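Only one chain is shown below, in structure tokens, and it's the form predicted alone.
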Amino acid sequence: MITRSALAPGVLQVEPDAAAVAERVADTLLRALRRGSCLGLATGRTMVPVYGALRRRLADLPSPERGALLAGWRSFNLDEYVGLGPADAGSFARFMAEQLGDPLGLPAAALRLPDGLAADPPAEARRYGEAVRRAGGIDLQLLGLGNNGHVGFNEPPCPADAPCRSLALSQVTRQQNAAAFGGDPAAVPAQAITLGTAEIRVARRLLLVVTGAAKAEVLRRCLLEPPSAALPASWLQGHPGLRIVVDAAAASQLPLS
């Protein structure tokens, strides 16, 4: 069994496959929207079926409810590549427009991200972190898990209180994200702006979503090893609002009974 010191009861939800994970997460996001929550959103392949499931749920709502939820939409994304903007195919601004903004008819200003084209990335990171704070912080932060244990673009080593910042991306991360750049890791931007572990850990609720056998080992380490800078996602341990939704493949190395 996973020990209580590693995972509190009820934190981990294991679904049979990635499609079931997406449905579970979309339900959580819809409930958060109905509460008027400020969402912290993420990008990447894991989130594509999640956002597809959320679009379907919104489409099934009565028009007045759907309109009210979209009118009240508040979200901040975790990160953006330095040097890319909404017109660039590999940017997270484009990803969010394609996944949620355009299909839902959300104005561009509703899906807030760091400005990857800012002339001064460190200053933009400070501005973005302050914008999150001025908005009252994140109510529900959606998170994926990188192959090296990163969340957002918080690359190891990363302390528990790293602020929103501009930073260099590791080769592991650039390799992981190469599919969006024609499969060439060298084409992935070398720097990004990311919300830090500081902003992530003060979110009221955290929803970590992990699918696929390729993430099983790093998930096991992040949940069962003592928190450390070598595994940024390990700093999520003990968060009172943490929930983890995974598929059976990703959970294959966890000592479940």
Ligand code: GLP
Second form
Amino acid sequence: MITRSALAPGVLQVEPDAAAVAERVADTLLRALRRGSCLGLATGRTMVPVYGALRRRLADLPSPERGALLAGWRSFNLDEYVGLGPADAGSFARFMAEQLGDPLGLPAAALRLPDGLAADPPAEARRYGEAVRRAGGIDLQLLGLGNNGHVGFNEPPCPADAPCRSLALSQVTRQQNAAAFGGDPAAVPAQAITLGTAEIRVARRLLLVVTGAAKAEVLRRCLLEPPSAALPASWLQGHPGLRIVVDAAAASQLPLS
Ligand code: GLP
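Can you swap the form predicted alone for the form predicted together with this ligand?
Shown next: the complete complex, the earlier chain at its head.
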């Protein structure tokens, strides 16, 4: 793989605030849809303004173009909680339906996620990873960043080539995501299914999106420390199709001139 510095201007883009980040990322998603790309999608608060900006862009298109893009929509989400399905308020299936599926009128089969209600989560993880491979892999993978350096739900420690799997969530992550469960970390499911660092790193392009001062330190470490299992997002370093879009607050610990 060609290694490029994660801070090079073509890789890292710093926007003034989260709203500007969302506009920039939505532009990239729209261009990818126009190319017929298979999208890898992410959940989390970071993505709420991104999907809002994408909905607005799609709404502004002439109806025939919008219809064609939606008809050709192909996406795989990164992850889902074990034990939750689309009827559960905290599920990622519900998040995606609310953010994109329902407002855009996407057919259920277009917006794919791991099935959190599957009776055998390890088998579901294998099936989902295989489905991504059979579809030809991900063209553009959107990624948020966990407070502990996770991408998807690849919790540390995580090797560079972990496959799609079911795994236990860390306390840090259950705390981070508690807001969607009435603020109670114990109400956050203990297990999840996630695409692995293996599937993520073979995506043709990666788009890491990070906003807010709370992630400035972990972002700095993921971009500047040697890649290691302790920081799963650090395995993205050197990916030839990596782009990182952050706001000024998230970039505040980076040595930018
Ligand atoms: C969850 C998701 C991750 C996401 C992270 C960031 O843990 N599994 O894919 O990156 O949330 O969340 P937020 O954007 O809410 O900080």
